[in-house]
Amino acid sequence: MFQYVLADLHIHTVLSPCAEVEMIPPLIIRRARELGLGLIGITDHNSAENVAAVIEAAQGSGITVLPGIEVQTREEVHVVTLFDTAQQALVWQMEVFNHLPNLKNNEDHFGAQFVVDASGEYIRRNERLLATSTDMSLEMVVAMVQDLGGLALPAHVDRPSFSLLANLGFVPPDLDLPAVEILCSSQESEVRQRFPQIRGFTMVSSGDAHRLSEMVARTIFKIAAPTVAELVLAMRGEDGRWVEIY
């Protein structure tokens, strides 16, 4: 049996230095319920340290939380990476940390990076600089995520910075992508017209939310279950599954 699931696959918490202090697990889940979302992705910059807290906060809400990371490649391309379990995301986090420069975060410049519990209570700061590039290429990120059983989506491809098209100008021909993400303010038809490089790709629209008001309910999936494998099938339009942007 199929289900129709509204999703926002790109949401930041207070672990991301550019996120507002309101981006704590219980308020994220409350806002997701207000929007009618059934599936959300937690994707902080280069870290997954708050994913378990959001998963715990979502218990009993009817909302599935996919743990993930928004990785910045060496080309300064942002990539949304998503997994089914927190354990997978933390394994990926270890890989990401191994490819980040060993620099300390400058809170005055970038903002604080808070690790919190399911209620949003402060646990500690991540003192490592997260708002920077790894030394991994785009191709390396996509391949490694897929090897771990995850999903990799180039983020906000129509954004004029930190995006696949702004930074590379093309899609590498050997890159195995089931879809790309567009800005939540963009219309799919206009993006396809402006960027012929991605006309043939499935598109999803997510909030890239750094505050609660930026969470969106624009993308609907027809899937059998809210899992990474089902999302990939829907993005590829296989076996009766599909994805559409409102």
Given for the second form:
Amino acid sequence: MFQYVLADLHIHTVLSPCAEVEMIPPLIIRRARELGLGLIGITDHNSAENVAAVIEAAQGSGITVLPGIEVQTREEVHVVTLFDTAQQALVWQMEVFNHLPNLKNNEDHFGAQFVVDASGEYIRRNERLLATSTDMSLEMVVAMVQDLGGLALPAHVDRPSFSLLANLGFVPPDLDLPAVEILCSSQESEVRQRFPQIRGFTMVSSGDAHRLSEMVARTIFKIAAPTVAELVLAMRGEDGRWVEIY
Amino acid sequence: MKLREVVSSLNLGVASASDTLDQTITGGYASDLLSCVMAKAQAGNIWVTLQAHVNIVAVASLLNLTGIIITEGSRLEEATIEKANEEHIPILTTPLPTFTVVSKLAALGIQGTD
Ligand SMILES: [Zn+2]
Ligand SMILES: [Zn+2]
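Let me have the form predicted in complex with its partner chain next, following on from the form predicted alone.
So here's everything in the complex, that chain up top.
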């Protein structure tokens, strides 16, 4: 009943201003297939407007797409948030939009934010500045995501910027996190040595891909189904599930 | 210089631990990245930041800082104030930006480290 699934839970699309134009649904799915990924997370900065298109593009591929958002908290900490359904992600997106400052994106500075369809065709631009902080605290983001049935993982905790450890020094003791994400260029054992404050945490490693070549297949889950609930069980090492970086 | 003198000179709000203002400030440090503060700030320093997350209290307590000035009117979370009262860490507030606060502290003779 268990399956072994390679996962990259943190991938950007052309909706993220810093992503390359190649990050469109069919090419992301094709690359995921080449890498043997069975599970991918679509996590643009503060928006989920392209998740449904990637889910549609994945149909028939055998690849499960978890829709999500990479939220920037008021402490400038990036948090990967993932859900089972596009509907959940869109409810969460409304919440995130409500907590974003109403500023216009400057394409010359940040890059364009494209909403596309499943084939990658241009639908519209999001004109709003997405690459900035919401006014939600880390605690608020984690609690709200868990209330909606989602999964919240502090992103690239070993990065010197926009990370839980750089910005806040350590994991707030009351925060219930099933795992933390480390950079795809990092070795887990080195991270555990360098940051004793997260030694006790389960770790996953995703590509944080802004171009196709940055997608990675180095985190493997033993789970019964590719769902948020199963990922959480695996991160907690419960009921025969597990997750490993290799 | 006593913390109390800085509070009145910069017209700071006192959000927590108002009974701890008689400490002497030995110097200053400013950063919004707690990882940097943990590596660089010295015991006795006053710390200037706009980071208002509850973790600032643990950092100040760990390093024996004299207090934290939260700039730009950054909204304080209830948990931060509660924890600061528990740990006897004075949190001081101001609408001024960090640069302005640091300039004023420097004018009062409070030095940073090299
Ligand atoms: Zn990020
Ligand atoms: Zn990212």
